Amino acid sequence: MGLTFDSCSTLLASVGQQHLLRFWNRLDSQKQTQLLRDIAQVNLPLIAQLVRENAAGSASQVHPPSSIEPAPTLPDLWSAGAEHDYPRARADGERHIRQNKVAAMIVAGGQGTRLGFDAPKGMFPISPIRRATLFQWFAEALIGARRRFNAAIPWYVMTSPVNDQATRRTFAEQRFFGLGEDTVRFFAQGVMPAVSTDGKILLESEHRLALSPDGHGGSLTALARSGCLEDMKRRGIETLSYFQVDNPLARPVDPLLIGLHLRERAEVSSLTIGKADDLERVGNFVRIGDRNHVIEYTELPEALARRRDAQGRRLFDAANLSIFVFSLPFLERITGAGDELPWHRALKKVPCLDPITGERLEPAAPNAIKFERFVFDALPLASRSLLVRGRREECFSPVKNASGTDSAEQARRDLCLRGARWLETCGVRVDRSPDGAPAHPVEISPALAADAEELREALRTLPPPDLSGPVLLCAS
């Protein structure tokens, strides 16, 4: 049964917060029911507990503690010797996936707005040449590994309450890429209300919160919420591939990183690439006591980021790019025994309305606070985690500014030289411009090859490839 006025009035006078009902009498039907589905989506009670926290100073704030040392990582699929065996672990990895054990879940709920795109992220056009989005992208990913392991490999496709509609009407309108619809299923993220900083739930609107997403953290609560994770068991699943949406350099299921990941009986395992400077802005891996963390650029202590060992080589050189691997059973202990990861908060400009008069209010400066979970704080909480070296050419370039650094623009060039090495690494010659960039735009898709070595398979089955213009190998 639904919250009523009576009994959401009640709820709000006993964590301080009847001041979302002021307006009431003002709206219709309609608005008031929206206004009531806004408080009972709200988790009150923690509310509560994340502002006395907060007054008190300590609402899960990270502080780098005295002890933090480097991270310990496993070298890249280049520098690794034979004391790893990499091709085993690889042929674990596949052996796994084939046996039908391996899901793939990708982080797909923001807009694109800071890309000038008023749509779901997934939804950007990325590749070189055909201009395909990156939820084409990934899914032709997908198809791709379904045809090379002969394996279902399940999609979980995680939205938001801002994009959720657009993005299953998307995936319905292009009929999910091919992939099928009963193998694809969507779960949209948590929610959390901005308050002020007297601890005030903010309303938007009259008949709205104030409410954004409760942070990629929040991720794996709600795949638990939602039931994904009682529908991964019910298909046998044991192994979560996750990935965010805007890194189209991202592998969705690497046979390597599995395989390895399954061998050190890891329950989460993520890849890592050394970082592009010592400011780069993005979360470093270390470690704390006998634990992996993730310290954000933001929190590492400048000294630290620019700390050298004796050979000169820079100390803290993990980057975070937010691929991971989880074991089913972790993912069900930490989301069986309540709110394990701890909530960030982070003061922000959030207009708003007047609580008294209604009046709107557009901040000039941080008036509230969001509350938000990082799924890298899963880590610590790990009895055995795992950080494998990859190389950043390979696997990461995001896609999250309109130009410059890390941009649409980078990620296509991105894509276009890392096609270029691959035809040059099974011996097709290609031009190339001063600058070291392919004379012509070079478009691999993800469904023909994955890596260098499928598509040298790849090329066996194909006509060479003309390059007297832009190269475009799909699958047929």
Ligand code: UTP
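Form predicted alone done, so how does the form predicted in complex with uridine 5'-triphosphate look?
Nothing else is written out below except the one chain.
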């Protein structure tokens, strides 16, 4: 049953948040309904608990540096010796996919504030020549994998209340990018309100709370709550491949990572790459006790970030790219017994109405606490987890900023470089400029090939590529 003014008022009074109704008498009935709807979305007892913990100073989990060790990793494909038998692991992963035991999941609920793009990030045009959007790019990757492995590979797309409608609309307008509507399922993550430093939930306007998505870690709870986990079980899915909307170099379904995950009987596996520098703004995979964890770059003591081993190599070198493989029983376990992922707090600038005076505030300094969950916090909940190294130039170039580092321009350059490298691996000579970039843009649709080996196969049936201008290779 929906909230009424009276029930809402009683509820809010019990948790010290009655100020949320202070403008009630000024609102028309539509706005009153909207306000009640916003309040109904909030888990008030949880907020009360988080506010209490925050006041008690028990907010973040701090590990003493002496307990933090480098996380063990398996080598990348190119440096693994015969003893690792990667070809066999890859074949096992492929068989698992063929048996329809693998689903893919993308998290696309973020607000993309840094990119400053006024639509869901998945609609951002990314590919170097056609300017295919991120959603289309990943859809093509799935089309390629489905065809190659003759498998269904359903796709679970996580949105947030902020971009859910726009995301569904774009998929419908683009006819699901050729994937088949019944093979794509959307689900929305939850939201959390920003609170003032003294624990009052903030109003964005007289009838709206200052709500934002509850972090990519919210995806796991949302999977269970939306019925998507049940849906996967019904389809016989055993393994879920997780990736983010903002990394066009990510491979949505990676047979080698899946094969190694199965071989090691891991509950969670992840791809990792060497850090670009000691203080790169990425999470660090570390070992604490008998579990793998991710520690954000803001929380890893600088002395540890800079530490070297006896050979002079960076000790804490394994970066988190947010590419995970989860076993379904593990997801059921961690979402079933209650919500186990911790909440992280961040001080942010949040425009709002003053909770006491009701005056409009445009803060110049952080004025509010936001609560988020991070998906990597699932890692230490796994009794067995596995980290496999990849190479940055093959799998990571995130689109975070409008320009410069981690921008779309850089991701396009990295896609061109990767395409050129694959062509050269297949014996095709690519002209390069003096700075090493290909002389013409190169775009290889992931529907055609997801790595150099697949490109080699594809080239057997294609006419030789014309290299005198931009090189666009697509699946027929």
